[in-house]
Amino acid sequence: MANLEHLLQEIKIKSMLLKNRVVMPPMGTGLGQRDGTVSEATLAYFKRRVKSGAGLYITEISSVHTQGSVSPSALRIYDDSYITGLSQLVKIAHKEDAKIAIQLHHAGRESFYQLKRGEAMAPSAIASYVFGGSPKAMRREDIEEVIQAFGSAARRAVEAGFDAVELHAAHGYLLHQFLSIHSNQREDEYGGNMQNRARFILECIQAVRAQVGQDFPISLRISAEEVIKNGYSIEEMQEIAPKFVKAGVDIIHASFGTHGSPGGIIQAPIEYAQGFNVHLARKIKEKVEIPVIGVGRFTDPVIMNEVIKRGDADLIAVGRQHLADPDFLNNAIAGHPERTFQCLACNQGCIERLIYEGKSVRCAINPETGQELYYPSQPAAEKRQVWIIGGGPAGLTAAAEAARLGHQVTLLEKEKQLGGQVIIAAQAPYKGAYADWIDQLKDRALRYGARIKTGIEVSESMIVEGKPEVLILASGAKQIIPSLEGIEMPSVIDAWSILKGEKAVGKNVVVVGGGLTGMETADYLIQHGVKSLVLVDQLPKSPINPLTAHGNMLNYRLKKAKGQFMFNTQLSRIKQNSVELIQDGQNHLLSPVDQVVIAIGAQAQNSLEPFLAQSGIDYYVVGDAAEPRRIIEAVEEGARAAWNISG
C-alpha cells in the first residue's frame, strides 16, 4: 500500500468531521427529471460515486431561482417540495460514513435553457460567451431576491440534512459574473472596482449564513485567477478572499477559469499534468486561515497526497477521476492502484456530451457511468460460450463485461498487439496514457477470466467448428485509401503508418485529412521535426470543435509550429515533389512537398458479418466494426453487447 497518510488524515470543518481530504466537486450529470426533481437514474448514479470512500461529497449544480437552471433536468432547490427528493441523497451518504454538500448556484447568462426562455438574467445585458445570446440586465429588486433566493436554499439545504452548502462563485456563472469586468459594467454599488464587483457575492454568502446559522460550513467555489484576457488575476482574488471569509466562509474552493477561457482548461485535456493548478490554492492560503480545496485533474491518490504533505491545499477535489473509476481510492488503499482506469481526459461523455450534444452523463471509458440502472451486478443466470472478434476498445470491453458476469469468453485478434485504433492513436503527443488504459482493459478482461489469442485471423470454417453461442463481431475499421492519380508513388503513406513509426517523417509535409486523426498525425510530424506542414480537408473547416479542451490544443500547436490549413480544398495529383491541389475552384500547386500523409477517415471492416446473419449464431456488430466512431461509442456497445447476453 503506497503512503497515503496526509491525504487520508482526518478534518473537522465547524460541525463536519470528514474522514479524508478526498472531495468529489460537483459534476452535471443531465440525469434529473425534467422538473429539476431528483431521479431514481441520478440516485444510482450517486451512490456509485458515494462508494469511492471520498470524504465529502458535493452534489451537482442544484438552482436557487426560478430564473437560474441551466437546463430543465439540473436539479432545484428553489422550492420546499424538492427537499424530499434531495435528502435522499443525504441518506446515501451518510449510510457510507462520508459528508454531503449542496452546491447553490445560478446560471445567470451562461443557460441556453434560459436564454431561449428570454429570461437569462445578468449583471449587464453582455451576450454569453458560450451562447451568444444576451441577458437582461438585473435590477435591484432582482438582484435582493436572488440574494434572499441563496439564503432561502441554504435552508432548505439544512432541512433536508447536508452537511454544508457550496455557493457556486466561479466558472463564468451569476455570482462570477458580477465579479468579472467581462459580463459587469453596472454603474451602482455592485460595479465598478473589485470590492464592488465582489459586493453581491458577499451578500449572497451573509444571507446564507444568517439561514444556517454559525456552525453550519459554507463553502465558496471560486475561480481564483480568470484565465482570460484582461480578467482578474491570483493577486486581485488573494485581497478580497479574506473578505469571503469575514462574511461567513469556512472552505474556499480553489478552481479556475471562466467560459471564455481559452483551451478548454475548466476541464483540461490530457495535455495538462496532475496538479497543475494546485499553486492557486497555494495563493488563497497564503491570505486566509480557512481550509482551501486544490484542484486541477487528479487521477493518483500518491500525488494528491503529496500536494496535502507540501501544505499547497488541505483538501483535493478529484472531479472526472470519479467518472472513470470511483474505485481509485480504495484500490489505493488496498495496494492495487494497477486496476485503476485513470481518466484520460478526453470529456468525450462527461462534458462534451452534456454541453455539446444535450445528453446525460457518460465516461469513455466506464460504460457503468450514467447507466446504473441498467448495469448487470450479478452473474448470468444462463453462462454461455462467447467469441469475440477483434481486440480494440469494442471487443476488450465486451471481453471484461461477458467474462464478469461469467460467460466463458475468448477473444481472437488478428494482429500481434491488441488494442486496434487506440494503440495507434496513443502514439500521437500527450496521449501514452491510452496505451497504458489499453493494458489496463487486457488485464482485467483476464482477471475476470477471459481466454485472449492474438495473431489469428478468424475464418468462417473457424466459426462453424468452434461453435460458440454467442459472437460479438467487434472487428474494427480500416483507412480509406482514395483513388487517385500517384497514389502510389514511395511519398505517399497512410497516417497510421506514420504514427507507427513505419516510415521516417518527411521534411515538407502534405497531410490529407483534417479530422483527429489527421490533426493528431500533423502534431505528431510537429514533435517529430517536419519543416513545412499544410494540412488539407475538403470541408469548409476542422471538424474538430476548437472549443473542446483537446480540439482548441491542437489547433494551437499547429497555428503555433506554423502549419498551414487549406480548407475547402481537394487533392487533385500528386507528383514527384509537389502536389496540385483544387481549392475553391481554383488551381494550386504545392512544392517542395517529399511526404503525403493519407488521413481522411475509415471503414467498416465487417466482412464476417453476412456470414453470421444466416449461421443462426447469436451475435453483435460493436464498435468500429458497425461505424468508425469514438472510443465512448466503442466502449458502451462492447458493454452493452455482453450485458444483452445475460438478458
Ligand SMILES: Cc1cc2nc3c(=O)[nH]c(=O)nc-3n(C[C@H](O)[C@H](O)[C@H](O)COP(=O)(O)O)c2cc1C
Contents of the next structure:
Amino acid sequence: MANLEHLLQEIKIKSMLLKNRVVMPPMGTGLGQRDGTVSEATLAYFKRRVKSGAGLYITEISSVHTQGSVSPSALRIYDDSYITGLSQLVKIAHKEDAKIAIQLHHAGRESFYQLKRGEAMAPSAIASYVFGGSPKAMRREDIEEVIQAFGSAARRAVEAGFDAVELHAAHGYLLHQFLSIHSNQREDEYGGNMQNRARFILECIQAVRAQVGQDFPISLRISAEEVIKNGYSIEEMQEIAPKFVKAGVDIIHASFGTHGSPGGIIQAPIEYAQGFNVHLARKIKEKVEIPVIGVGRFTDPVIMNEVIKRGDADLIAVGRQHLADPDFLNNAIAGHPERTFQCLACNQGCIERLIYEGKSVRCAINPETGQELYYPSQPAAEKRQVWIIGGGPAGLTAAAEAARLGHQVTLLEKEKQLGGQVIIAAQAPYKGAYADWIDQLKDRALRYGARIKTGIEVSESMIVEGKPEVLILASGAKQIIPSLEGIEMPSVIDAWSILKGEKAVGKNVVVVGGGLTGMETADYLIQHGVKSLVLVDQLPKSPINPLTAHGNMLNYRLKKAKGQFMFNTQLSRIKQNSVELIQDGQNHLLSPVDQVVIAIGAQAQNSLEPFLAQSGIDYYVVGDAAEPRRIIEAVEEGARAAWNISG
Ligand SMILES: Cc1cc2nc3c(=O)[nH]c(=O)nc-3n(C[C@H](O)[C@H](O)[C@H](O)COP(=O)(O)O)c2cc1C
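Alongside the form predicted alone that was just displayed, please also present the structure of the form predicted together with the named molecule.
Then the entire complex follows, led off by the chain already shown.
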C-alpha cells in the first residue's frame, strides 16, 4: 500500500473532527426536483459519492434566497420547509462516518433562469459574463435582506444536522460579484477599494456566525485569484483573507477563477497537471492560521499526500474524480491504485453538460454517475451468453458491465489493438491518458471474467455457428472521404492516419474539417512541426465551443501557432501543389500546399445490422455503430445495453 499517512491524518476544526484530509467539494448536479428539493436521484447520487471514504463532503450550491437559485433544480435552503429534505443528506454522510457541510449560495447575476425571470440582482447593473442579460443593482434593503438570508440559511443548516456551512464567495457568484471590479462599481461603502468590496462578504460571515454559535465551523470558498484580465490578484487576496478569519471563518477553501475566466479554468482541462494551482492555497496559508483547502485536477491520493506533507494545503478537494471513480481513495488504500479510472477532465458529462446542455450531471467514463437509480448493482437473474463486436469505448464498457452482472461475455475486435477511435485520439497532444483508460477498461472487463479476442473480423456465419443469445454491435465508425477532383493524390491523407503516425507531417498543410478530429489533428500537426496550417470548414464557425475547457486550449494553441481558420469554405479541388476553395461563393487558390488532411467526419460501420435484424438474436447497436458521436454517448449506450440484458 502506498504511504498515505499525511492524507489519512485526522483534523479537528472547531466542533468537527474529520477522519482524513480528503474533501468532496461542492458540485452542482441538476438532479434536484424542479422545486429545489432533494430528489431520489440526488440521494442515490450522494449515497454513491460518500462511499469514497472522504472526511468531508460539501453539498452542491444551495440557495439562501428566492432570487438566488441558479436554476429550478438547484437545491434551496431559503425556507424552513427545505430542512427535512436536506437532513436526508446529513444522514447518508453520517452513516459512513463522514462529515457534511452545505454550501450556501446566491447566484447574483450569473443565472440564466433569474435573468430570464427579470429577478437577477447584483452589486451593479452590469451584464453577466456568460448570459448577457443585465441584473438589477441591489438597493441597501436588498443587501440587508441577503445578509440576513445567509444567516437564516445557516440556522437551518444547523437544524438539518450539518456539521459545517460553506459560504460560496468564489466563481463569479453574488459574494464574488461584490469583490470583483468587473461586477461591482458601486459608489457606497460596498464598492470602491478591495476592502470596501469585501464588506458584503464580511457581513454575510458575521450574520452566519451570529446564528450558528462559536463552535460551529464556517468555511469560506474564495477564488484566491480571479484569473481574468484586470481581476484581483492572489496578493490582494492575501491582504483580505485575515479579515475573513477575523469575521468568523474557520476554513478557507482556496479555489480560483470566475465566470468568464478563459477556458473554464475552474474545471481545468487535461492540459493542467494535478494540483496545478495549489500554490494559491499555500499563499493563503502564509497569511492565516486556519486550515486551507487546495483544489484543482487532483486524482491521485499519492500526490494529494505529498501536498499535505509539504504543507501547501491542509485538506484536498477532489471534485471530478468523485464523478469519474469515487473508489480512488479506497483503491489506493487497498493497494490497487491501477483500478482507479482517473478523471480525464473532459467535462463532457459534468460541468459542460450542466451549463451548455442544461442537463443533470453524468460522467463520460463512468456510466453509473447521475444514473445511480438505474444502475444495477446485483448480478443478473438470468445469465446469458453475450457477444460484443467491437472493442472501442462502447464495446469495452458493454463487456465490463455485462461481465460484472454475471453474463458470459466474449468481445471480438477486428483490429489487433483495442480502443477504436480513442486510441487514435490519444495520440493528439495531452491526450495520452485516454489510452491508459482503454487499458484499464480492458483490465476491468477481464477481471469480471469477459473473454477478449483481437484481430477477428466477425462474419454472419460465425454468428450462426457461435449462437450467442445476445449480441452487442459496437463496431464503430469509418471516416468519410469526399469524392472530389484530386482526392487520390499522394498529398491527401486522412486524419486518423496522421494521428497514427503513418505518414510524415507536411510543411504547408490544409486540414479539411473543423470538428474535434480536425482541431486535434491540427494540434498534432503543430506539435510535429508543420510550418503553415490552414483549417477549412464549411460551417460559419468551428463546432468546437471555444468557451469549453478543451476547446479553449485547442483554439489557443492553433492561434498561437498562427494557424489560419477559413470558415464558410468548401474544398473544391486538390492540385499538385495547391488546393482550390470556395469561400462565401468566391474562388480561392491556396498555395503552396504539400499535404491535405481530410477530417470531415465519420459514418457508422454497422454492416451486420440487417443480418441481425432478421436473425432472431436479441441485439443492440451502440456507440458510433449507431451514429458517430462522443465518448460519453458510446460509454452510456454500451452500459445501457449491458444493463438491459439483465433487465
Ligand atoms: C459538475 C460540477 C459542478 C460544480 N458545481 C460547483 C458548486 O456548486 N459550487 C462550487 O463552489 N464549485 C462547483 N464546482 C467546482 C468544483 O467544486 C471544483 O472546484 C472543480 O471541479 C475543480 O476541482 P476538480 O479539478 O477536482 O474537479 C463544480 C464542478 C463541477 C465539475
